[in-house]
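In the form predicted on its own, a lone chain appears below as structure tokens.
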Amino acid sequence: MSAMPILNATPPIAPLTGVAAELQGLIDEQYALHVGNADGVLADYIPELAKVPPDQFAIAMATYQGQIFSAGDTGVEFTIQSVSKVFTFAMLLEIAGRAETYRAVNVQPSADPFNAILLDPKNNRPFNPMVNAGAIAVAGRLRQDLGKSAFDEVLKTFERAAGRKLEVDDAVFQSERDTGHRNRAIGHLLRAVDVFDVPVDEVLDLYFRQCSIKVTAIDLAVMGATLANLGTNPLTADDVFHLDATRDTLSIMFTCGMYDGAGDWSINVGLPAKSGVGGGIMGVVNRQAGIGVFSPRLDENGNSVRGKFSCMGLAEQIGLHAFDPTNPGSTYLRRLTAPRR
């Protein structure tokens, strides 16, 4: 009797060699170096995040040209959070052109907590839009420009730059939305100063469901890629955002990124970055290749253990320091990436 056929299987993947199995090798290295390290505390704050199992832990890397490589749990969902500010001041930027972006929030770093309500006393603006401050200022104008819509578009565009269909953690949402009183100030506070003009819940609902969009390891290296391949998406060629916003939204992600540990990150890692207190942080290596972690431990600031480690371990390994001139990582990654002869 013969064997039933089987449906739908999956054909075999086939064996990486050269240098895209060197790098991988290299990622299933950092993976392994620090899957053991149980430093850092979940954010408790927020009541649905400390119920986040906490040994979680994913790396991946998405190439300007779609090549994927990952270790660890990629398949696993966790909340974007502040992640999202990348991709929300992107698209202000280009709704609203440049210079009405800029009347609503600085690009100067703030030496103060990331939740502090507080605003720049020249000219009443959060310092910049990676600060919980600047992207409430964000969304709302965001709310002000589209309307009812804000929410749908903001997904929308989230969904272009993973290159998939996305969805908000609703227990998540509700859980900030009923605990979030700071953020709910700050969002009194730049009402009154005539940042926006529409009523502040709405806003802050805006707010808590862009950071509550569902998220994997894989999907923000290719978000983070999509920046590096100057704003079109290397999976689905999707134009999503123009030059202009992704340089500015680089520029900023580089000095201000990574909360009150942007300058260790600048000197360690080199790249710009985004972290979010669910524990991912994403990071771009420009116009060659973007980079997801996830570790829901956070340290200090406020930025996934594992995953700093292990961006810092891809850094020195590959060389992606921006200003290193000795290191050939830009040619070992252009190696990965050319175009066969």
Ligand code: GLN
The other form holds:
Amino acid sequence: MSAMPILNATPPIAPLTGVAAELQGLIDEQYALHVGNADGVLADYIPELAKVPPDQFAIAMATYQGQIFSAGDTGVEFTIQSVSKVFTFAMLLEIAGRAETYRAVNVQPSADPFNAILLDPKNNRPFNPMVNAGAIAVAGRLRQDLGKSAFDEVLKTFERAAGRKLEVDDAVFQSERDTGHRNRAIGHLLRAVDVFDVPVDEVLDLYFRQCSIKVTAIDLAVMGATLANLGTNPLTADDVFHLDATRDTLSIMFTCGMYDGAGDWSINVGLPAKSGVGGGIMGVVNRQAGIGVFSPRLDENGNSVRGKFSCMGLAEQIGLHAFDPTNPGSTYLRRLTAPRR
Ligand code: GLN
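Please could you give me the other form, the form predicted in complex with glutamine (GLN), since above is the form predicted on its own?
In what comes next, the whole complex appears, and the chain from above leads the way.
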């Protein structure tokens, strides 16, 4: 890949003033409010994830103009897991086009767990690209269209969205490859109904590898900001995704990104978002900012507990809910970037 700036994953060193200081203060406040919450459990069905120090916690926000605010363990890398589904889905939309993509996967929320071995009886397709079956269908189509270079393309796209070089956590990858029998079953089911016609093992290899890419909370915030910024990374000005792919992706994140928690999330947080069992949550404030939160203990839906509460708190404090007209709106974010008079 051509030279890519390595971003300094730390908040600005100069003291913050004005609205930037207020925003940083609100993020610090959410951190302090939730850091003591030890509810939830690690995703121990992937043995390697059971070894992650459970107390780690980070909150980050990146604006569409590339300012970064953060608190906690922002330098800690964790595996992206299901947040990856957002970006492989956007890739497939671009590579295969809308019609082909929606021949492989539906766009309906499902009331089943993320790892359900289940297809929509209507047409034998996965319910949506945010559950495992949908993401494995997407991986299958990417593997089919891109051949053996599929993973390199996925990694390159994730790097462009994050604005820095990323690596795979080999131990987590091996661990999931050795134990991911449910996902393998889903892969065979999809192969049986002709969603893709490449070897199931190669598709699963791609899926497990994409889930094992390591990111920080700041990376998730920047990747979210790339989607918020109409597909252009605000730090590198790289046009990573087209507008159409970005729009469909955000829509499906809104309805399906938080699995069974999606309904509660939509009324309480009101942002398109995606969680992963590594403990990451990525939220998108359309046209304004990305949010990245990391805390590995999960609730019964597989969503990070402290991640969920801190997103809820931030949305409330900053006024981020997409459909709340009485809210100050994202006044903070607007003031932050308002032209000087
Ligand atoms: N790799 C994980 C799995 O397939 C991803 C699930 C998730 O993050 N919800 O089980």
